[in-house]
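Take a look at this single chain in structure tokens; it is the form predicted on its own.
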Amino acid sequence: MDNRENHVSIELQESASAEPVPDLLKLITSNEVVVFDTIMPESETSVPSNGHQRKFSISISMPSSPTGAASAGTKNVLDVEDNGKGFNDSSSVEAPSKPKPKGDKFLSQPMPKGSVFGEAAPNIKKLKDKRFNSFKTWSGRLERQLSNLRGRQESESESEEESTQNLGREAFPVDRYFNALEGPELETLRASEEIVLPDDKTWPFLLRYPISSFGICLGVSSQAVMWKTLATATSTKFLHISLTVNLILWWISIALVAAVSSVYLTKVVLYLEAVRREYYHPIRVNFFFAPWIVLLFLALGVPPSVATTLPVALWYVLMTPFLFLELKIYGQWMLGDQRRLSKVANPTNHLSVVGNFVGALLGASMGLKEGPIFFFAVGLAHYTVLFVTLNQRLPTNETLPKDLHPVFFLFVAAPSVASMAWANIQGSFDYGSRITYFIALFLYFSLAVRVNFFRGFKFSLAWWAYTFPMTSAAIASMRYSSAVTSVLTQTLSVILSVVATLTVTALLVTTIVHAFVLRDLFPNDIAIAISDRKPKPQNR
């Protein structure tokens, strides 16, 4: 008898109605699970055997409702056996038909370690969207550390997912932009591609905030320069424009640049991967010139009441980023394979050229010579190549979609600023300045007469491409009018200035409405969410 295994069993008998009773009671020995509760006193479960005692533990798992098991009116019979000893193995004790509510104990099974919700924890995990983690600067490391502090161990699948994201972040190929995107701006996803961010929901604001937002600052800051020229140019003295307008616009520009820069710097801190993808985007990289061009305009438009002269060192500080960016961009135009100019040529490339002329204009106004001439020469050479490439319309270049037609006005910006830069370098608005000014004026009117070309499309940040070139043409007209003063040139200067001011005002109001009222100014930026995986082959 001693060699036989001792055990305790609980049997549930069916009632007269023959309805099955759920297995609610489970009996196991205390040696198997030590954390289970004991519901029988030690005196009742201790059975003497050969001079020592053997103890048994009974664990009960009850339903959520105390009356759930007894609602059917069943009779339960409890038999406890120990090799035929200690209890009657032939007799059964009939339980009462209704359980006594008093003295009942309802004990639950222990929860799995590391979870306070038991089996519901995996469902809660699924509710947390981690698809944005790959764009975060720290990739959710803080969240994982907090989870480890709470005792939650990182699963193997999460570790594999993190390593995959980090691998893609380190080895994301630049050529994937051309394979995954299409269109002249490379912002349309190909049908065979997929994105790494959800396309059925609105992304966080910083992920939707593009570098092209600095185009707003270009339009407003150039207005400060225009109104300063209106107040100081000899050909517009009859207008009696006060420098107060220039002062107000300059401070508005300062505030706007600070706001836009703060938001984008926050994006750099929190979503560095998104900024990195914008920088490697062959078209979007041109907008990284915009913040520095804005600073040059602020230096040109500084009110006399704020500063009459600027330190020469400021020019070198502002032009240093241009030098490094141009070494990268122009080298790719010439020596690149997928990024050669014949393939990526787009009106937005003018942003990488016009900065040379704005920098030359500022440097010459400070009294510098060699530095401004250097940047003027570099800008002139690459503008000529870009102008010819865009006009050739090579088979590799696609027709611009209607929503991007305003960027054609960037054709006007470079020659307009170049005419003023050369005038400052030479000291007069000579024939070289007039040639470039007439090119800009012709391009301006050739675009303005095509009204239908710029109507009937949805508002977007691309509309700000109107403002900067229009303002530059107005300022160049005032400089030309001062050199060749006549009623015609003065009238032209005033008309272009009014058109530029009205355009900037209308766009600023419209931008505020779409940004804060309609809240549709910043859609999901598909261009930064392409996958690093190659497209699946399509069966033909």
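Residue numbers count along the first chain shown, from 1. The structure presented is a predicted model; accordingly, all values stated were derived computationally and were not measured. In this text, rigid core is short for the largest set of C-alphas that superpose within 1.5 Å between two forms. What changes on going to the form predicted together with its partner chain:
The two forms, fitted on the rigid core, differ between the two forms by less than 2 Å at the CA of Arg339. For Tyr209, the Cα coordinates differ by under 2 angstroms between the two forms after the core has been superposed. Relative to the superposed core, Tyr280 undergoes a Cα shift of 2 Å or more between the two forms.
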Given for the second form:
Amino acid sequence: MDNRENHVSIELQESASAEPVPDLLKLITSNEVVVFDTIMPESETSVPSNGHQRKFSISISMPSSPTGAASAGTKNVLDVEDNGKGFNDSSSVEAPSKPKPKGDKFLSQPMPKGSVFGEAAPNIKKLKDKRFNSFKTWSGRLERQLSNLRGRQESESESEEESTQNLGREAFPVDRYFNALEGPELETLRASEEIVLPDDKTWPFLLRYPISSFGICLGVSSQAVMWKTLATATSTKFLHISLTVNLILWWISIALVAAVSSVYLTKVVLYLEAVRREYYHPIRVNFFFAPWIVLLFLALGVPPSVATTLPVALWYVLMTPFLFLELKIYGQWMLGDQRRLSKVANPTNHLSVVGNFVGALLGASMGLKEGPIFFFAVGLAHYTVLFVTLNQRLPTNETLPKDLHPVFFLFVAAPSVASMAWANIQGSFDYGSRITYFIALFLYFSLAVRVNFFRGFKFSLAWWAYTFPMTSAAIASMRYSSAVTSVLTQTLSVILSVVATLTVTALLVTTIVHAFVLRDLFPNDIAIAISDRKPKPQNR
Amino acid sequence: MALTIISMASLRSETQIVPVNSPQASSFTTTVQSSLSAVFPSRIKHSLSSILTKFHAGYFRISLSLGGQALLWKTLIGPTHDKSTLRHVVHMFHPTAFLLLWCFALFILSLLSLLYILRCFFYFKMVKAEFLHHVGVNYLFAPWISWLLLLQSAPFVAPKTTSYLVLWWFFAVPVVALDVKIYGHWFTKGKKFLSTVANPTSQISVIGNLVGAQAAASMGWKECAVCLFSLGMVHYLVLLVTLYQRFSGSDRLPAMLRPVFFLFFAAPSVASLAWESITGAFDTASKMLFFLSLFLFTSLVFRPALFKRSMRRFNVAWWAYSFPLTILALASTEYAEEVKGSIAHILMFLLLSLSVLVSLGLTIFTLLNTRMLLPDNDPISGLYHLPIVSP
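Return one more block: the form predicted together with its partner chain, after the form predicted on its own shown previously.
Let us now look at the entire complex, which starts with that chain.
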């Protein structure tokens, strides 16, 4: 089954760790006719020859799917399913009537292709790429159109596949994610599950690029805000921090945001199916709020030398997509059936809620009145609900880890930002702000004293997102100590800032180690490749 | 001819009543009917008993909506600081038209109250079944809320008079009594109990407290108002969390009752108005409640698929759309008065028109379809005939 593919290597694997992005992007973008079967022969030379023979054995020995020609992956969701069936024939659940197994696509196509070209080389690439085709945007259709343009003969099989394909499947049920994955970030595959993409080789870079990479931007941009506050807050002026640190960090954040966004946008364009699966993942969906939060932080931390006042229109521009996203997600919590809160509540949901407070903070600092109050109200109501739900640890809730995990630091995020937002709305750090600030502080300390229980977790990029609560708590402490200046409060704010900086530095070192030494910064993203088997009792 | 038609109709409906009732209720019914026959001619008796058996507290949604509309128009034609053109236009709503509206609302409410009193008197077991049902019990607040709304919008009863005070006490005490009973259930029987019975109509109890608080504040009784307000808000908080979690999924509410989801944004709107009555101005807390209500409204409006099944057949649950919209429009009026921006006034105009259109549409639709109002196999009243009644 899958071990047959062990001997087939993808062109990317060799270059995967070193410079994945340029290779793939080069391959993709450099060919205006983006036909992977033309790309394939170019890099085909790197494929070891034994792969060719294996390829033939694969294509011949794989049983043809029973239900006839599957149509092309116009709906990539179906392709995913088909992939699973094609490769996991022996263990797969009986195919439902609707989706046709995509295995046919590989099986029927490479063979005629082989006969057309008379060479095995393109077929390997085609086979390999076809596996990832299911995750590509309009992959089959685009390729077919382009290959039709070039008069390839496989168009017949493709067209009949397309016609028989059943289009339109509804959302990936959330139960699949809970059944197939485990762990606090729902990243680890359960032993009984299989994935639709080959596990033993490195996938294309874009498929390995999770949305939680925006966490890095979150971490760094919140640091920029923190250093700006350190330099400008009245209570920390005695430290004489220069604004240069803020400037440097801010420009680094801008660069990071630009880089991460462009890579992820490329992923959206090229691998729309993978992005959809991330959106339906109960943990990853919250990271879709991260880009907006990052942009808000950037606006908050803009160095005075770059801009002293920002246009009000910017706030509306940033908050409108955020509003639509939260209308969708909160609506699902309350009114949806599958994704209701009692089922999907997890600490990462805080990312969905904290954005309201960050938006309120920015708006109020710009001088707006009604808009910030709106978002504060919405955020407060939903934060209360989320807080209670998470504290209850409902039996229907399967994602809360029993042990401590860095994700719990997200609890500190919302109250600390809310206290600052309320201070800006009211004009001073009044009782409401102080109450929320003390709540944040208490949560921080209750996690800090348990720090020895945080251990033994696999590093992931999402950890960057968990640093921003610490940074926010530090910023809130600085605001508080500016209002209530005493040695104790100033010491507290300095200590919290130091802790935040140290954490970020440690995280930076770890990231660099993983990126360049261990070369597993972007491991295969198992979470998006789970198969879509209908859950049978024995599979649970 | 007409009499025979009526008698045939009532006979037909009567034969349909019997299988629905439990044996005890039917024996009770026969004794009731025998007592009724002493009072009324049998045909009228048949139709009356058929009406009474099919009637339930959910019909007070109609009076709730009308009372809400009356309050809305009383506020709109009343004195205001709002200098905008929209308010001027609305101010031209003739006082006589408002009086007519109020009288109509009073008439409907009196009729419904009379019917319900008769039902209590003659079919007490059914009322008890309603009380024990997790949806029906909340609608027992609806009559009192309607009376409180009418009291607040009364054109001839000024808030600081004795008659107002007496009436307020008369309507508020049952609300508090129901509170004690129902919230006590939540509290003493443990959270598990609430999580199994909680459904969107539970917010009606919260609305009851808040409307009572608003009425008290307009009397000048600040302490009473704050007491009822805090009672309502605390339970609203608990309820909001529980409903959001949807621990038991969507199976607590039949699809026909989906319009009651509009109550999600009714409760914060009423809270916003109540807080405004208490503090005297539409301050930040009221604004926050108004915004929350606006957000929930937008959330629901973007999901029309939720309501498709309930819109297939006309039933009294459709009236559940009207009251929340009216209250939201009222809150937006107060907001526009406070904020004085053009966006606020546009919002007010939109919500006003929506609430008026919906209320008017529902009234006309109901008047044209009175037969459908008390259907023979109403799924909602059928709920109350489930074997919950214990001997």
